[in-house]
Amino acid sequence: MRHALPMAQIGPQAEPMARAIGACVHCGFCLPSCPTYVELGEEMDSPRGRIILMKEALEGTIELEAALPHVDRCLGCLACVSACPSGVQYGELLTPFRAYAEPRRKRGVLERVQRRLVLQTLPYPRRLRLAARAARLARPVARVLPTSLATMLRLLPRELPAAQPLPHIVPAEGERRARVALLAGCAQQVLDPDITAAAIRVLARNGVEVVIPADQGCCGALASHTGAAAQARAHARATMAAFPRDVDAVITTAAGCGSGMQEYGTLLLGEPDHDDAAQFAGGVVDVCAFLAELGLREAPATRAPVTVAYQDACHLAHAQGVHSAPRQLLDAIVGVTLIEVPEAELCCGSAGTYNVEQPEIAAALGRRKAVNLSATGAHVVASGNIGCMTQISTHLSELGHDLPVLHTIQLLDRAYARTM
């Protein structure tokens, strides 16, 4: 079933959102993977329930602050995706209403400046490892502070890995297999450098030269998946125009830096430049999916017996559809047991921004999936985004797991040097 969008309002999008809407027959099946259903239990809040009240806020039947507090508590993570049997592409409506409503609705003065402050600082590793440094002078008092800010302090960490200068060129060891272009990352390279300095060595050691372009900035992720839609095609352009075409692929570490690299031909739907941001998505490639289509040179191997539960990041086995290969990279170490995770398809609650837009949902689905991880016995988590990295660490630490959280490419490179 077709539905009529306001075009003129939506712009070029309306056509994908429209497919969207009239491909869901509403069967439930989307309800058990659903976070939000599964913490709330109501219908509006679910992938169905959404979907309609989306298509009546577009159509004009319902007032768009009806729909936005239900929609606000969608994490964006696209299990339903997953888990719909109608092929509903969910995304393709959430991101774009999304910022449809962003400049049409009303948001309090606390809100505007917290939304400004985390657009402004997560995106800029220099400003985000100031604001990171300042963070702590401001924990004594967390406790008065609103729960949103108080969220954020609480996912720092009370001291920041030192800074790793990235070169511009890493050549391939022994004979060339590919050359890719890698992108750094923007909050991953302040909480955590070292998941970039390990995909550098990795690929690096299974002969893959990499390029990692001096001027890139963030790609835009962050702004596109919260509604601030010029903000991410002005990150988009300048992504583009700073990495190199002469190359393979270009590598994500962070599953949601991913995700929305590889929806820039949507981002950019109705522009100039839109083929040309197609054809660059179609190019962008994670770092484990790129490494198990390309084949390891060697098995990597540990000192001791480890067992590792593997928790998918959402934007990762969701949106980019990459499930298996990072469990067939950990399978071939050896020395390696995996083992999967209870409830492994609800988010953790980490979702870009959400853990501090909404901090009760998200931390409770955080307890949920530590206790799910802890209850496994591994010896170590292994993920692929940084913010699910974060939000799982804070979580087993403050249900008192001392539980050591790794990206998938971390993992490896331990297992290569023999320190794990």
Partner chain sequence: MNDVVAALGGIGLGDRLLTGPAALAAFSSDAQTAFQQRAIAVVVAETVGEVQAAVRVCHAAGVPFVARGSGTSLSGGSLPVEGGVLIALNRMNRVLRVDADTRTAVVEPGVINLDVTRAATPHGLYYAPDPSSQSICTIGGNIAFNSGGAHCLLHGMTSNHVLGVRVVLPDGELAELGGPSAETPGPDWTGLFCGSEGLFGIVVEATLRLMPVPEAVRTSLAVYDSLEAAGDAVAQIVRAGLLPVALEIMDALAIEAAEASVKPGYPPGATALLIVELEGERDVVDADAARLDALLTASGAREFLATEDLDERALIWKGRKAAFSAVGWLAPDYIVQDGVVPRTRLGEALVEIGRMSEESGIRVANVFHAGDGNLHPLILFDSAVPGELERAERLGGDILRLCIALGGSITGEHGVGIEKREYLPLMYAPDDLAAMRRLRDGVDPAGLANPGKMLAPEAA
Contents of the next structure:
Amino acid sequence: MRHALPMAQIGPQAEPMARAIGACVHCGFCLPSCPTYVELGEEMDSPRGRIILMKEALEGTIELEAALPHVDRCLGCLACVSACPSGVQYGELLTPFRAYAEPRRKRGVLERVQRRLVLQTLPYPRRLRLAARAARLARPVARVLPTSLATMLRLLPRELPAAQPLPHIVPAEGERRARVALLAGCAQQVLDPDITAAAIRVLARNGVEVVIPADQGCCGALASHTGAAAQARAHARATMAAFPRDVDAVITTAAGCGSGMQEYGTLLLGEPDHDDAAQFAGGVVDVCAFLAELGLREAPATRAPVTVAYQDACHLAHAQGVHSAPRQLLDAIVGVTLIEVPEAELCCGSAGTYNVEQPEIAAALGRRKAVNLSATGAHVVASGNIGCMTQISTHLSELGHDLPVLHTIQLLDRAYARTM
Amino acid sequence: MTLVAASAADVREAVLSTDGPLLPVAGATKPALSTAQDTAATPLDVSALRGITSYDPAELTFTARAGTPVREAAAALAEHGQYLPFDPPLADAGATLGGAVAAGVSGSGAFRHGGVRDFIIGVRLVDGTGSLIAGGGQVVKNAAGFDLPKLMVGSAGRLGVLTELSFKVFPHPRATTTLSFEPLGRDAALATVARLARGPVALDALDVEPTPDGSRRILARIGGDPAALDARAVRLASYVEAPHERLAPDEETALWRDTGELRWAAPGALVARIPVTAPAIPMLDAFLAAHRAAARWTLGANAVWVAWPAELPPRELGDALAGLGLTAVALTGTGGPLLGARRGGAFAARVRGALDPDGRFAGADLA
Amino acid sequence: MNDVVAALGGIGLGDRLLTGPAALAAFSSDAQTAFQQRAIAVVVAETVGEVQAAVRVCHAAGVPFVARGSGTSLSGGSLPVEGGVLIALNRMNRVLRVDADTRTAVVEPGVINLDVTRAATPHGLYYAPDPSSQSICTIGGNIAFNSGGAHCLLHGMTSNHVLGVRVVLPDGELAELGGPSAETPGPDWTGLFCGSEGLFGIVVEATLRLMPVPEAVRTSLAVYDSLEAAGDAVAQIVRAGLLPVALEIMDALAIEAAEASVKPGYPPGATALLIVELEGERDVVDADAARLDALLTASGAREFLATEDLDERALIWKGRKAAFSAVGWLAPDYIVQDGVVPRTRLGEALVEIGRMSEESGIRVANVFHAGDGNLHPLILFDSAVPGELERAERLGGDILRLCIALGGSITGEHGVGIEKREYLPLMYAPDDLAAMRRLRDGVDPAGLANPGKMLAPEAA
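Return the form predicted in complex with its partner chain of this protein as a structure block, the form predicted on its own having already been given.
What follows is the entire complex, opening with the chain shown before.
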């Protein structure tokens, strides 16, 4: 599509943004993959519609404020990128656009408070832990809170698992095949620390030495994907500083973090440390992709046959293009029957802070996902992102269909340990 | 008085210079279409508008003047192993391509690949303003402009006088065979037809003929590579819970020719064709049986041929069909060309008004 | 204008009457982005009554209206009209019933093409027309533009599969055309309505013909060192009396685009690819396959493969079906043409297009339905380079003129729309066009239904 973006005014991010707009031919192949289009059925809430809105807002032919509600409604799931035959890198338009819009937009007081709360809480384990405890107390009053805040509280587990201190280095078992550094994750460490622990055990068992940098914090993905560019850049720099470079890969277990870190190059475009960021980003690999590539030393087996429905995390399948690796790993577990989920490409509605910002759509998508998952008749749901797992779990129980929802790596871990 | 046209210019002249309505006629094999029912229309004989104007076998298309006998076109195609897949009826009786299009009625062989509407690709006609107009083209795929060729299918000479037609054609099956099954009761026959029509054996024709005792005989024809035919015939038979007989080649040819020539109908009967779907058949069938009208299902129960006894008023058939929400195209007898319900409503009226604003054609009995 | 919006506000659409700048911008074009136009309002209809009410409001006010499904027209068919209302039908997306015994489906106009087949599959049936955009294009749009697809060769176009339609005429009146039977008594009003590009009104319900899912589908992929050799193979297949469901050719540039995009894994280094698909009964496909293989072997194919595996077949088709959008990888802009030539003149047409491409310095990728002579030259250019757009447009026009000169058509399946309306007079004589205008004026005297598409405004 032709455009007339004011390149200089937008800054260094203008190039990738213009490339994405230019590559879009408006063919509409993205529409059936877009959760908001499927739910709302209006062109403004579709990928190609949003591309037009972002383009026109940047060009000044429509007001930024007119475009924003629709851009805000985008989950950033990037299913459209997988569906796009023209190779539009939608994420390279969306993320910089959100950053561009943030300082220019008007937000009401409630929205501001909520946004600050989320961005200042979720990425910080200690604060999140405190908030969760407070939330448990607040649960009885959740009914009178604004919907979005109520949603956030509702998604927090009733009982938080105990904090688990992490070792700094876990040696490989047997002959060492690789050495990696692991992102422990911030919110994940509070909500479900077992994921990181399982990843460490499975990696070590497969001959991988795991370094867990002590002073790591949030990777910045959450901030980056919601347009808080300055905060995202600060997190990115701190993460890069905390991680050793003499490793074969930087491993992530949360799809959102992985995709955020793989975008460090774009995030720091035009900054002096851009090249370093791009190089660092190139070494970031999801744990499943890494293991599938390395190959499992021995196939684990479950104690009893189990049917697993694998639900793609959008930031794994669409943003990182990791589609077959987790399936391969699950398929390798003796005793596991892997089944596909209807509408698998549709986002579950979690999408980072989405279920806080757009609770109605998030809930509709969550319900839709839960219905599709329960229709498969699976015993266990596997996914690759803590946010998705939380959302899916919540909506499955609301449907009265409590299924265990596990990270792929947890399934491997339990099969190895013969606890499943 | 009959006017005669030997060229498109003659047709124009006739349309522009004649007072009162005109009605084109060529082979006159379907008198209900070529005879006006309620006006003293002047017949316009277009049988001299004859001959294939272009045919390249490699194109799988041909163009011919509207008065060209179907038989003549079929013979030219057969020389190159091709045929008219919509199998127009009454070819031996002298039906013309224009008449086949104007009737919009296809033969039993249309079950495989579709009817007239699926094979007409281009048309030239003179409309009620005397304009010689072209629609469609001579290529098999064409989405430019309004689809006048399709509009002419079933137009019964009431929307314009066809002068030239283009069709797509297919290679003729290299071999054919027909199974004739022992008669079944009506409901069993209907269920069997539905099962056969849903596959997997691809049928060239699927007809059901009445037997004197009120049962139904299923006739199924397959065509294709000779090497596969025997196995396919066995397989086809396995889908029908009735014994069958495989017809000898000459018997088979005669059966389908006689069917297409409507030889099963009693002489003098009003022969009409009623497009239906299976659920409508029991009610229709009961009515026809009560009036001793022979009913032959064709196109896998997508149409019923009726031979309405000469001694009964056509109006009775029309009224009954209207009650059932059905419409018949009458080929012979009086009261046609359409009997029963009318479709198209305001759209039909407006289109007719646009093509024949001054009522040059005997169109009142159409919509 | 505000009166119309106010009147539309009175038909109970609630938040489905869109008038904000974002909505109007997002709905300002379909898949033909060379044309953009903002409507004054978008009606997101959910019922026949709403469509009828919106049309009546427009008719009373003398305001033009345009119907839109998923907005995938490549000819600008659903481009809004200046000062007009856009009626979006994509939410009228229910398959109302599938009747296995009569092999029909009744659907609303916003049903996505592929969803008809999804609904029919449990009954062992499917809906044959398969435009490349079938995962998103809607039945209403398919009917309005008589869409084709790769499998038209045997099964025909959309209109061959539409048995009946319920339509809202341009003044809001409802009409029922056709019915559930494969045959229609009397004039084929449904056939005329199909492909009328919205000029006769809006389809609000359609009865579609379903076909039995073929027992066997076998897709062959043959690699040639020249387009001519691939074209010759097509001629031989036709001459041999084989009836494939699809015969498709892609040239080197189109293959490159497909590989860059969806990575179907076509054999490397191919100058031309021929896709041949046979389908039907097991025994028939086997017999035909033996003849086809012998023919392809003798045709000078560098290599060929044949598969009945669902996933492998899907990959072969994925590259073909994504080809249009995939050229986005090769050039910033492209124009896709849809000309038809008699199939025996395909070779001639391709040579001539190659010559014209070289002469103009504009690259052309070729993807085409070789079996029915339907070309899709993809004219690649960069609108940022001064003069390239004009040269590309000129080349496109020259290609259409070539198709007409060879006895073909300016459009096989995309429709005339706004994009090719200037070329319609090259194909039809003034009397032909006058008759089409008479038809249009007869059905829509006020000229409000999708004006400016297919028929260019008459010079005052």
